[in-house]
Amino acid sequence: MLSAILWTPLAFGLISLLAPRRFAPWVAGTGTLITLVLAAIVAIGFDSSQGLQYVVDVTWIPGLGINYSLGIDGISVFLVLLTALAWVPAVAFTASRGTDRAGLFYFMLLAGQTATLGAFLAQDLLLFVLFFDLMIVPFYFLFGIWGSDREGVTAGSATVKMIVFTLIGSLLMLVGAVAVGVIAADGGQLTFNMAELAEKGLPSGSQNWIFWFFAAAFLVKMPAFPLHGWMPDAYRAAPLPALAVFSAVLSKVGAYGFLKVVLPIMPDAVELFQTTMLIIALGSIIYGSVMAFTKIDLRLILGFSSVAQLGFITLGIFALDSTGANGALLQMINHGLVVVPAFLIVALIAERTGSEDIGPMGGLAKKAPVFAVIFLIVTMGTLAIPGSANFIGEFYILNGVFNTDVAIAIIASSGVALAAFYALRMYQRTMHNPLPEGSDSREISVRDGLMIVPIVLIMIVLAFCPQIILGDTRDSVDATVAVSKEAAQ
């Protein structure tokens, strides 16, 4: 089942590449829908009391102890479902507008989905590293070929900067992963099975330097302050449907890596560098929030908002508290569900105004009440207003951090107030005030509504029923956090 989920997008991407141009969108859309159905079946059949499930374990490179090992647990099950869900509107939106070299575009987009799913499903450390590195390759072409040159930033230069940042982090992680396997083997049988590595353990001294090799890769991918330097240019240049899934899902692979790899395999280092990571997370929250309300480009407002949100997620993970970590995983899902419709709405706003800068905008709600309400719900999710799913995630996170460090929790709470400022500013400047000359206030079409409204409805459901996620994730998250807490004691 997991192999079907993993390879279905790539298979349909290849077919769309070879199919006649007019059939490429239909083939790609079919592939994403099949992947979503398979992921939903796995999620519905998942039993949180059984640990790792749907396991596939086949020897791949026996001489190096590398296996094709897949599995799904409470940490990954909803991230897999989020990945399957996010790609559906991205493909549909692209199909509805058309694109140059459509077959190649869909192939790259679906190849990116397969690589992302592989990172969430891999149970072999080197297999995880392989998929983690492969994720960026399709997006290099998506951003570089179909991206736009904007105000002195070319798509090519923005993409190169992104690759340089991520490649350095990925190479460090590869070195760290090999070191983990070799040191854990200690002259015996070499293995990269994550569960076995966590059980064998590493010497504390080795954990300390390996920790930062992994942390560098994960913090760049998220991105976190101050390793976010590639983000502004890449976000401004990227095609919006590809950027929607990139920001919604790929950024979560870094946070997932901390939960799945770093906490269970390097618990001593996690305990030693806990305060440092909390400060990095706090810096991301404050910096991302401040930058978000100084920008007028909708992409950058959402981009720096994501830096702040990933800061909250990192904060919850390194609180080393069960409540905080569960909130972090919940917030990964919530943020992904908000970001996808948010970036697609940016594209709709640009179609109506001819710009993505909020400066010359206004009045788009005048003849489009339904569009305005949809955007309002997404905005409320962005600022984590009480009653939203994001509020519950942040509440869990801050509750966990208060149990760990009161001072950091109080400072982090200011990020909630800052989010209200930049989110409401974004909404007011686009939807209200007089309608500028040349802007077109028109209602969202049924076609576009079908792409965006289902995800918005899921956001609303999770706001009232967060236990849909927390009920299946709690056992796995608690077990992961317990390993690091034992090391701290």
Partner chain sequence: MTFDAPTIDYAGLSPIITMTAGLVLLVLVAVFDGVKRTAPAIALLTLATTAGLLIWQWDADTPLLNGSLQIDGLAVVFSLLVVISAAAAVLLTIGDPSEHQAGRPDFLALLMASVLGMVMLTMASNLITFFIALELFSIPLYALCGTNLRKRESLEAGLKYLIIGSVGSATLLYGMALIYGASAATDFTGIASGLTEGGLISDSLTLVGVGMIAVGLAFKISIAPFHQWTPDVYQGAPTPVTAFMSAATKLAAFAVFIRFFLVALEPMAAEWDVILAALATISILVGNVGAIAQSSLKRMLGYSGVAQAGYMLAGIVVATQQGVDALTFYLAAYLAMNMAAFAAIVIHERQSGFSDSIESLRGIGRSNPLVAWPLTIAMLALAGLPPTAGFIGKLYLFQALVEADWTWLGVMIAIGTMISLVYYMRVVATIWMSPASDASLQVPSGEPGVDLDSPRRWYLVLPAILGSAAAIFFGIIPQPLVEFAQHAGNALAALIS
Given for the second form:
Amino acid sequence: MLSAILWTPLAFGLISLLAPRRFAPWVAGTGTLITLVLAAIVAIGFDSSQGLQYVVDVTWIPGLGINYSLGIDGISVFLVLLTALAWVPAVAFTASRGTDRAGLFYFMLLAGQTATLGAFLAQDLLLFVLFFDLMIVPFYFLFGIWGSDREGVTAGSATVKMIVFTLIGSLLMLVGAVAVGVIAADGGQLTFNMAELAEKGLPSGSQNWIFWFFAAAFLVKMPAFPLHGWMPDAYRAAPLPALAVFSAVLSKVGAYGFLKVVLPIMPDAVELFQTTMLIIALGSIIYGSVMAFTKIDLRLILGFSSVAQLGFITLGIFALDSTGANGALLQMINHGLVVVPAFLIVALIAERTGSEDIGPMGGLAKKAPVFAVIFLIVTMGTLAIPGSANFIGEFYILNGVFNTDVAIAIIASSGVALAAFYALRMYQRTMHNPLPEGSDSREISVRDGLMIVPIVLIMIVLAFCPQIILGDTRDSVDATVAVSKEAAQ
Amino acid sequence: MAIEWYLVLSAMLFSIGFAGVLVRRNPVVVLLCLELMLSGGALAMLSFSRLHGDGDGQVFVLMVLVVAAAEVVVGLGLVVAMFRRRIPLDVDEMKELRG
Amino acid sequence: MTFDAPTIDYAGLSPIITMTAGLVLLVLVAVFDGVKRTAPAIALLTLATTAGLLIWQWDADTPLLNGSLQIDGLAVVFSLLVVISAAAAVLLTIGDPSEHQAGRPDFLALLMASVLGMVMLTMASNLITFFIALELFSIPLYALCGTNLRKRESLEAGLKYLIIGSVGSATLLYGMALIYGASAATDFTGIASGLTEGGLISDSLTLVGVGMIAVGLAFKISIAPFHQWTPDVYQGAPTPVTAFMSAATKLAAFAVFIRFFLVALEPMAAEWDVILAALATISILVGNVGAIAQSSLKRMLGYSGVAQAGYMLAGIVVATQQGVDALTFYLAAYLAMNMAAFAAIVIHERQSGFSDSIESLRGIGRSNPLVAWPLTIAMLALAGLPPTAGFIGKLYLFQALVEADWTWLGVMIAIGTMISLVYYMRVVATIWMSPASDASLQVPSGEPGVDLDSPRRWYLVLPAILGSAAAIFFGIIPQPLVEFAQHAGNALAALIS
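Instead of the form predicted alone shown above, give the structure for the form predicted in complex with the partner chain, please.
Okay, now the whole complex, with that chain kicking things off.
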């Protein structure tokens, strides 16, 4: 079952590469819908009391000790569902606008989906690293070929910067992952199965340097404050549908990596470096929020907002507190759900006004009340207004951090306030005030609405019933956090 | 005679040949210096063979002489081909490939 | 007085006999004008027969000719890879202008001679055969580099390679003399016992000898700082020759490197491993940094080959069986990537009138997929990105290094790979992400050597497709190649502690 979810996107991507041009969007769309249905079936059938489910475990490279090992647990079940969900509007949007070299585009996009699903489903450490490294390759092509050049920065060079940054972290992680397996084996049977590695444990000294190798990879991916240098150029160059899934889902793999790999396997190091990581997370929150407030390019506002949000998520994870960690996982889903419509709305705004800079914009709400409402809900989600699921997530996170370090919690709370600043500024500048010359405010079409509204509806449902997620995730998250908390004692 | 003298001589031959390869500009002279280096190695091989009372080294040297001859043949062939095409025969001037 | 003739194991010698027969046949064919066109077929037939015989000898583990050669898993695996590389080179050579000038059968005869030397080198277990085989594969290569008689660069490349290569050989010879002096033996196992019994392991002359042998081999596999010839010769030589050289010389030289250092010099492992590790690190850094500045594709691949040789050398530093396995896997993957890349370059060169610059690749993602896709896959594989065999190869090397407590060398490989991304990705970006080049870069079709139909020649396309397919296939299903590589390591298992 999990293999079906994992390989369906790639299979349909290959078909759409080879199929005649007219059919490519339909093939791709079908692939994403089938993946979504399969993911939904798994999510609904998920039983939170049973730990790892739908396990697949096949020997793949016995010579190297790597197995093709998949599984789904409370941490990954909703992330998989989010991945399956997010790709559908991205494909639909591209299909409705048409694109150059469609077959190749859909192939790359769906290959990206398979790689991301693989990272979430893998239960073998080297398989995880393989999919993590694989994720960036299709997006390198997507951003580079279909992206747009900006002043001084070609799409090609922005995307090279992105892949170099990402792979620096990933290569260090690869060395670290091999080291984990070898050191844990300690002369015995070599295995990279994550559950077994967590049980075997590593000596503290090794844990410390391996921790930073993994942290490098995940921090670059999110991106977190000191390692975010690739983000502005890449976000400005990328084609918007691809950017939507990239920002919504791929960034979460970094946070997921911390929860799934670092906390269980390196608990001593986590405890040792907890404060450092909390400070890095705090840096992301403050820096991201301040930068989002000063930018006028819509993509950069959303990009820096993501930096801040991922900072919150990291904060929740490293609070090493059950409430905090559950809040972090909830926020991962929430942020993903908010980002996908947000970038598609940016695309719609660009179509109406001809640019993505909020400087000369305004008044788009005038003849488009439905569009304005949808955008308002998304904005409110971004700033985590009480009543949205994001508020609950952030509240849990801050609660968890408060239990650990009061000062950090207080500074982090200011990030919430800053979010209000940049989110409302973004909304007001685009939607209110008079309509300038050259802009055309029109209502959102039914076709576009169908792509965005379902996700917004899910956001609203989650706002009322976050238990849908929290119920299933609680056991797995608590188990993960408990390992590290034990080390702290 | 003690073996050390032979070894010192072979080392000198090798070094003189090596220095020649680095310093000289005419390719034919460079090929000559390569022969010197090979002779240095061959002499060392012979002296060790004498030291151990073993025939292996001497057989080896016979092979080395054949190989050295083959090498020079190819080298001179290339030099002649270059000469025929009026390419200046100066090892330091082989700048076409600098980059 | 009786004469004890040595027993001749014809089965074990059959690959060498076949190659020699093919070589002689090609030289004869060169004489008779009527049969010249059959030369590539004869060459391919010879190579195929040799490959078949090697597979027949898959499980052999016997000394041949009184211990001067040894046919075992290591020899069979590496010889097979060399033969595959040569077959690709034969295909790429058809229609090449240098071949017309030098004469097709002569060219192929030289190629066969070089392959014969390489096959012997993988089997060499005695200093004498080591030297002869090394020269047998090198000297024809010097000549092959110079075969494009009309281009000045080609002749210069040949002469430059000859001079520098011979300096390497002379150094190697002197080192062999010193080792012979220290151990009183010329066969590898004899050297190992001679060194331990003679007590001269830590003697400075022995170390100088080891160093000189390492330097001589380093010249062949282009390890820095003995790599100076590589970019110039790779650019000047005819491209099929470069394709053959870049993979096969590494294959043959590493085979004997493994056999010599891990069998003959095994008692001294603690002395030489740090030196080799230092050489590997220097190669990784020099090769990767040097490649960034190149605007010629072949020079860039030359520098990148220097870095790749550094990664491979790490597999020897660990002196374990797993290291040998990892090195063999990586070399096999490297062969595939190399084949794809150079086949694509040949197709591109013939079409565009021999422009070798990276700029000339602009926009061919759209206009020339048969060149674009193999080159892209080759670049991704050389960079070590999944889902290619290059990723698995690097992973395998990391595993071998960490298991033997050489983690810092693994980190060096990781750093080198990070640097290499810049130039590999730049090629990919030029292919896919730039607008197509303008028509002024096109050469009018009247010029000799330009073949506008080159993407349709099956003999050029086949190596490109096979190489790319292998690079991806073994990235997704690596186990067959892992077992293939382990066959080489197993052969040495008994001899490595």
